[in-house]
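Here we start with a single chain on its own, the form predicted on its own, put down as structure tokens.
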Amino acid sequence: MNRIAITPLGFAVGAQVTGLDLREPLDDVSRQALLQAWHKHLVLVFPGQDLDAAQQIAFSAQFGTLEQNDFQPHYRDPAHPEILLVTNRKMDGKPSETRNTGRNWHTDLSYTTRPAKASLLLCKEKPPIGGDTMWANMYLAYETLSPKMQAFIESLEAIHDVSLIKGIEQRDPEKVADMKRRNPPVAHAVVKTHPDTGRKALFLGQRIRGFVGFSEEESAPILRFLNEHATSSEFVYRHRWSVNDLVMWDNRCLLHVALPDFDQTKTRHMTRTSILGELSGYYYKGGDDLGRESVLQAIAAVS
């Protein structure tokens, strides 16, 4: 059995994992140890993992069904649809359209009815300085609200909108139009109970149009307060990447943001896999419940 060492990296979130070669399949004991550490620390950093695409996919698949990135097909690896390219390398002689991916606080694929359960991001090349990523603990964000605020937001549903991805207007208009067509606005509960730990967490971010039943003007100050609270420094871990770091995080109880804190002429090349999450939320159609009813029926059909 491998000798796994777990070293906390931050108070609120984050731990480093050593003693594993991720090119090799996990035995049951190691996998359970990782799951236990993941549920405790939420972000796991595996340094020194020089994985190719097939190896990254194989390791990721040991934790669930992989997302095929059909919601954003223009930005995946042509040879491996399970891998999303997060890069500022030129693509077909043009600036990469994912060079500014993740520049606002978000949960991966929250604009779908199956937000990612987990994401695994591998650093293949990085700038000499910067290019950091930050994660915020949404358990603590919820638990540190006053009881009256907790009671108020328990009933709220937020409208997640793909068009609010920061920098999306800089991408190819036809690809953006296709992405919006594939991803109409989705409403999710603001407070969700984690299916594995049973703890409540905020489900927020900066890709939210407003709250169901509220105008955008009414929603704005509530959303601003909640997002500012949720990303307070005491809830955050900031990761300074090294080449061959693989970072695995739990999207169901975290927000994250990729920082533009580096020389944009220097290469930052990452490959991401995602684990399919639970079916939740409903397509929001400006006040009618048709989208919600269809997803509720789908949930009933598979339950």
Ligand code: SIN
Second form
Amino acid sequence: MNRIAITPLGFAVGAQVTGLDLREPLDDVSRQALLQAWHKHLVLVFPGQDLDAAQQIAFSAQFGTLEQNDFQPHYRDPAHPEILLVTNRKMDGKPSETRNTGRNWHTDLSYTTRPAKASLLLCKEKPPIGGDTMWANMYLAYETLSPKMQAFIESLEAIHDVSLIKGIEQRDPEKVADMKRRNPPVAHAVVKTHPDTGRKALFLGQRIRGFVGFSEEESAPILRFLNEHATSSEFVYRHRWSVNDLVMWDNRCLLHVALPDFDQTKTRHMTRTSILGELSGYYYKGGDDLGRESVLQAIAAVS
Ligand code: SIN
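Condition change, the form predicted on its own to the form predicted together with succinic acid:
Now the complete complex, all chains and molecules, led by this one.
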């Protein structure tokens, strides 16, 4: 019988889980224990899990329906559409398209109307030093705002834009154009209630263009404040990877960022599965957000 041990790794986020072989199906008791720990710690680290693609998919599928990565089809494992390759290994002799994935604070697939509920990232190869990932707790970020600020942001909607993925301009232009076509900007509430825990969390990040109904100039300082607050060090857990760590996180109450803190000539190869979240948000067509340029043009047109 499995003996699950759950050891906290950080004050705000993170716990290590040992005593399970993830190649085996979970029994009900273990699954419930994991879900409980996941809702409490938000990021679960399972060390020493040497899973192949099929085993990673099978483990992940016990928590929901898996993404087929249709939002970013160019970067998935050709043999397993459920697996996104986050790697700097050369692909077909060319630099990998996903070598810079996740370099700004974000939640996975926030630029879609179905942001990921969970992501599961398995470390297959890592540089000798660095290549860390950080997660920030968005419950705490919300709960530590003043009541006045909480009330102010309650009705705010943020415009999430795939073209703000950091480093996207270094990718193949045709693939990027296709990704933009598939993913027009999407507006999401800035404060969301977690469907399982009922707690409110900020839904933010650095792939946001501004707020619906606000100009970009008006949005920028509010967004900067909120993102800086949300990613304050007291809300963050930083993971130093070991090969065969599988990390499972809850995108609905976290932001994360992949750090470029390593020698880029060394290999970092990760495989990611994601679990579909709920439908939310709407495609943002614009119209009511006047930026400085459009205001100047409007003034010039009537004068
Ligand atoms: C991601 O943003 O999902 C990838 C994170 C990482 O590679 O550390």
